[in-house]
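As structure tokens, one chain now follows by itself in the form predicted alone.
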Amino acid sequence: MRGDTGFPIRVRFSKHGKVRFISHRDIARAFERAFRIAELPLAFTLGFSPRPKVSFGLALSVGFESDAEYLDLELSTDVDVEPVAASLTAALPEGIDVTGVARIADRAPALQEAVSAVQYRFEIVVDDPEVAASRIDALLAAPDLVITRSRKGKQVVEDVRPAIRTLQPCGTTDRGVLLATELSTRPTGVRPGDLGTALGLPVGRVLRTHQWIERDGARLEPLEADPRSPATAPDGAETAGPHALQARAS
């Protein structure tokens, strides 16, 4: 988010329930409507068709739920971020809740470039948990995991094994086993559906639990990364950071 003439903020939101079937484009439209209802002083692009300066983070697959989605938004004037979470949540569809807002530095790296790891909890459908455990062990012991994907109409073969940092059972459901995984986003990403295919087991509900920005050996939640300097915050306002995150109680 460049913030050359405006004031960038970062928004964290969750997505649960039936709204998980809404497309990424529809989520963006819902937020644009919520910005208007909340009367945020949006900064707009120049040209014949001005658009709000909004940049979403890593796209979430349709059907997935999440505790940790993010977008960056540029405002034309600075605001107190404290009431923003509640006002946006009230204007969004049921199932989307804004859980944090932070001021970020001008020219902070874009979310899609900065986030280097994501965590998921997902269900695999299986009768015997021991079957899941043995297949997980085999997958993690394998030197590679080659999958074929379609990119721009072409079939591309990729080894995604290096992107799988952790994969382990973390509970059971009435249909199978819950798995927890941490995945790298670079140089190539891998999705829970890919893991299900590799395990030879159907994937049920999927929840994205965390996204991480990793720099110089530190792991940062995106609202903690790139805080705006206190010198640029309005008089009497706290700079956003680990202790200035505004959360809405569920």
Given for the second form:
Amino acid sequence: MRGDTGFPIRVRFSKHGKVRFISHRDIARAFERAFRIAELPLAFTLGFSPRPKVSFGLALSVGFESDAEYLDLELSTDVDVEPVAASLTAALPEGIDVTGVARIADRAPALQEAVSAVQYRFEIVVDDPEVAASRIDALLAAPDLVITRSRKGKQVVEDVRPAIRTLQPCGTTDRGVLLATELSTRPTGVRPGDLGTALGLPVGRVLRTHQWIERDGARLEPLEADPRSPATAPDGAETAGPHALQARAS
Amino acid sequence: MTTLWPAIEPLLDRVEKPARYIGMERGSQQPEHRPGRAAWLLVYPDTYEIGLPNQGLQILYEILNERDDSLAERAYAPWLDMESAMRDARVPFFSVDTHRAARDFDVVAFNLSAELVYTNVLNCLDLGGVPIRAVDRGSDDPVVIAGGHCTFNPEPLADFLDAVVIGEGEEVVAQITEAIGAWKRAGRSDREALLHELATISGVYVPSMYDVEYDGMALRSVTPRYADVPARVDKRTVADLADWPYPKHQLVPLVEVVHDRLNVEIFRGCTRGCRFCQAGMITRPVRERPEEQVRSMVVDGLKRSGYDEVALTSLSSADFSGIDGLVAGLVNEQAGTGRVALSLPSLRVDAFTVGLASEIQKVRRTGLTFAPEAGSWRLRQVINKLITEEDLYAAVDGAYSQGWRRVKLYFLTGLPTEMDADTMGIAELAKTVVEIGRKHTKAASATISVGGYVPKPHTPFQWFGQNSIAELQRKIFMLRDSLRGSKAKLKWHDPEATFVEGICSRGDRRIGRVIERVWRSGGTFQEWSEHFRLDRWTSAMEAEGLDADWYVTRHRTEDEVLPWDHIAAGLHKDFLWQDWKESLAEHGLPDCRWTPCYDCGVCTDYALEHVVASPLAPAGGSQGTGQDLSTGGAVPVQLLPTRTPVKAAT
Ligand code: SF4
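Same protein, the form predicted in complex with the partner chain this time rather than the form predicted alone?
Now the complete complex, all chains and molecules, led by this one.
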């Protein structure tokens, strides 16, 4: 379990340019190699084939760019995290930059469960911005947005309207308009591609701008959500922050 | 012209595995194109996942980029979805490094590791806007070159290639670069003069400099058109691998590829003399890399790449002098620093090897592979793969007892003199192997992989008529029936694809037209079973008035002029003929690394020597003709000035 043997850290990274075409799995492999190149002291799982203790946040679709991707990683020693960003960036493919590293509490909830909202900025290809605007209005005014998608080989029909918190134009491009959206990840996620389909307009470039952990009415950037308290008592008993305590209790 | 990226990028949203086309691997380069540098595009004419790990291509990529007067980029055959997107958008074949069009390069050089990629070569050229036939190319067009094992019979692609490199490329690319550079400085005017000059470089074959004459179907002669063009083109061989510690920055792909690990070549060449094995014959003599260099390439490579697996590659890695010390050293060294897996592909079949394997695979003992190649001792003598049943069973017993659950066995069928009893021997071996496994674990299983044998140029079997499709099918089904219900799982290679491999493997220049027809009918990616269609080939043969059986299943005679006779791998034709006859008499031949030279021709003609650190055969090696080399023979390795050919012991 996390924190049993090591020191968890959370890493924020971006994904821009050509490298947007690699998959979530490829990113995971690139990080594993980068950890070794940067000689980070990794904590490993026990057992027959030990793996580094790494857990990734929500997957980003192939082709999307992002300012805000996250992963959690456990180290075997409590290193200074300050230089980690630069050394990982140097070891990662061009276009993947580590933009922040924070120590997190031992029992910080996993990213996949904790992140409840994501924001995107994406391009809709359209000649007339008015067309986009009126279709957005119609989409938001409708009581539901039923889409069909395949999940584990099965076709499922879902209403994703509740997951759409905001959707509005925020600029133009040479091919169309830029939209900004904030989407819930639960109970069922919705993607910019689904929105494009619903609007009947092709989606161009997509950028994930933020991911949020929402807790007690507060909206927290994942690097700041579960900080490890700077002072650790010699016997290992932490003076943990309120969120960590809450997480532990849950 | 500069980068095509803005035109390529929109296509990538619509294709499968778009990361195939982005480059950006760790170790990749973005060389600067200048008039003073000969620009090479190194092409692997299959998918990115298959082509990227190719070590030959990576070695040349580094060497050419280190020079001031050359640069190199890479390209791979686009998959069908990407090809059609490219054709629709008028995007030409491009490099993955700076995304430049193929036509922006002075040289387009193909790596040919398998015959079934030949149609892809034409497709890449055509997609690049380069005329596919060499005669149609002019001063604006790049020079089209090929290298790799298949070029030891360059004739099937002779019409499409301006020049062909025979043998190892490390040194010869410098000479080619100089010739190309001079041509470029002279305004690329006289193509014929350039080709003529290339033809005088040792190891370079320029098909258009030779006249080919036929006598009906039979080949009469291949004659140089100029006095200074050699009648026989000798292969290039680097004398000492220690001078070439490449790749220094092995490419680390962003997507999963085959052999996705650090690969360090520990030696080149093989003298075991397996008669079916072209790679072993054409890469002689044996040249080991110094142990210290292997170690530093492993350590540096792991550090640079971030890989957690390294393979020590060669044609038979357990034969490396002092392999046990090397492995133990690496295992201990790596044990402290992290979790690095070591692997030795191409293992011999014996208990020593299993010991080695268990040393390196302390965890994850999933499968272990052996290649006995033939089902009976008699047939293994014919092919000179001198593995006894005891060797195999001891190896397998060792493997299962050490915790492996699955053993993979590779066999060939359709070998010279093979009778049904030999074929059925495969099934018997398979069953016994599973039985042995069951003594150790209930979960024991075995995978039996059977490929149809394709006779290859420059081997003692180059005269042998390949088995027909029907015959191979019959043998495979016989095996399948016999193994039904057993724990041994049979896998086989499609005999129809084997047949086409046979057409290309020993084809002559006339086969070029067939390849072109197959390509024109849409036959690309023929290595991929979902895209392979035999009828494309048979109807192309018919249309060209060629009899496929004449090329594939016919036995050749001693006096026949073979299409590759003007290409020399160093092995004398009379040695090969002699060995062919020995083979038919079921006589084995010892390994000349540890027994006296039998003068196959390679070392003697090219003033080369085996570079081997130890004069003793590695423990456990049983290759010999009834000689027991298990404790190592005390035979010095260096070649004696006067040597008498040693006849195989009988
Ligand atoms: S020339 Fe002699 S020593 Fe060299 S590979 Fe041939 S048989 Fe072996």
